[in-house]
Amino acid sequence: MSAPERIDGACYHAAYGFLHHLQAELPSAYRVDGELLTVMGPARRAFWTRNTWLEPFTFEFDSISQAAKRLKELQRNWAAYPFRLARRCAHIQSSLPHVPIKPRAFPFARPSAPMGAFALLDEHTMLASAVCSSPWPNGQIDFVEDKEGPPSRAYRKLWEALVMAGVWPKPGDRCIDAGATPGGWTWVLAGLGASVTAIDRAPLDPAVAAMPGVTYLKHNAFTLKPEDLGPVDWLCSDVICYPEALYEWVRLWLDASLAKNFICTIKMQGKDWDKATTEAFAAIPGSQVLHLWHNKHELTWICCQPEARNNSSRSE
């Protein structure tokens, strides 16, 4: 078995179904393996990823047990990306410590233990990284779903965003849910004990509208000024709109200093994506712009105050 050979670069695992967007972000890929792009040089910011392998290396091995031994020498948790030789990848994975992948019940803190990733370039050559951007296997996070309460499956996006933010609303917090109908995000916020003003021109699902702390406002949220609504702890938006319109509305709130924490979906229009507006969101201090596992042709902007991270004690 050969010694690991460090790659002077990083590997970017494309968001599911959006390899073309990632290739547009990173046109200088050294190699493409399935949906994994290896780019030489320091790690770069890329939006359309599910996971970034930050310290990739390769090594040659003679047997499955040798490959597993090498990985276990580095750390415990590994996830295979079987773009090639899937059965051999599965045999190596089964020789490693078990990584629980069962759905989790929200809320919970993101894992603190590192999650490595590996793939096979050929039968005896492995590409791997012990250090990755996502704590989930190949960036995939699954929840124990509620099939009775929420009126749409969009609630999973907010759950994931809150877990990634490391904080969520607490009882007594005041929240705005823009573009609320039918009420999936309002259902999440109210379920956490927050007071929610749900804004939309279409009515909420009756069961959500009847939840304690929910107030429905029939209106176009973007025509309301921050001063019309007053200070809020959380400003959330899943509005279907052009990214520029969302950014202009968010800027009003930032300039007015009337919202503490933000979670907004940046929904792309057509087949392309608005790179300029996405970068404008990312430039806001304290921001994350991510493609969540539960996103579609959209990105999620998260901007939370550091002092709001009051739930970090709820661990694995």
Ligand SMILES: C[S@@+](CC[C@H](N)C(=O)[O-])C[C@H]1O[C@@H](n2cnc3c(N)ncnc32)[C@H](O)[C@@H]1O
Second form
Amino acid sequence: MSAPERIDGACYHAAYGFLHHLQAELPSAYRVDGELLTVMGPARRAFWTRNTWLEPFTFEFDSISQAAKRLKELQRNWAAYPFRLARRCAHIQSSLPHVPIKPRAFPFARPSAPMGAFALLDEHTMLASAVCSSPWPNGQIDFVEDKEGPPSRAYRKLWEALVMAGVWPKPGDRCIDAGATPGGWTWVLAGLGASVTAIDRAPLDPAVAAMPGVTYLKHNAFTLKPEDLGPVDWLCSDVICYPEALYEWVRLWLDASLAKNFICTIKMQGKDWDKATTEAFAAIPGSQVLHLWHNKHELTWICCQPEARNNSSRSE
Ligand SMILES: C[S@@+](CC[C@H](N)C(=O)[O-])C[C@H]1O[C@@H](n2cnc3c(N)ncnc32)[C@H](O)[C@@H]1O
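Switching forms now, from the form predicted on its own to the form predicted together with the ligand, please provide the structure.
First the chain shown before, then all remaining chains and molecules of the complex.
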């Protein structure tokens, strides 16, 4: 077996279906392996990625057990990205400690144990990184779904954003849910015991509208000023709109200092994406802009106050 050879770069695993966006935002890749782009130089910010391999290295090995031993020596958790040699990858994966991939019940704390990633470049050459940006195997997180309560599946996006933020509304917190209909996000917020003003031009699902703490406001969210709505603990938006429209509205809230925490979907219109506005969101202090596992052609802006991180859920 050869000694590990560090690659002076990072490997960017594209968000599912958005390799073209990732290619457009990064310099030319040194190599492309399936949907994994290796780009030389220091790790860069990339929005359209499901996971970034931050400290990639390669090594050569003779047998599956040798490959697994080398990875195990580094850390416990590894996820295969089997873009080729899928059976051999699966054999190596099964020689490693079991990685729990069962759907999880919201809420739970983001795992603190690192999750590595590996792929086979050929039968005897491993590409791997013990340090990755996502705590989930290949950036994928699945929840135990509720098929009865929420009127849309968009609730999973908010669950994922809140887990990534490491904080969620407490009972009694005041939330705005802009673009709330049919009501998946409002269902999440009200289910946590928060009081929610759900704003949409279309009617909310009656069962969600009847949940304790929910007030429905039939209105264009963007013509409501922060002063009209008053201070809130959480400003959430899943409005379908151009990113600039959302940014302008969010700026009003930031300038008025009337919202503590933000979770907003930046929806991309058409085939392109609005890089300038995405960067403007990312430049807001304390922000993360992520492509969540449950996002489609959209990114999620998360901006939460550190003092809000008061959830007592156990970490793994
Ligand atoms: C993707 S849906 C929201 C889904 C919702 N988050 C859920 O979990 O069920 C987007 C919503 O934005 C609403 N919308 C679009 N423009 C709006 C605006 N200017 N003000 C308020 N709502 C708007 C639409 O009526 C639509 O219901």
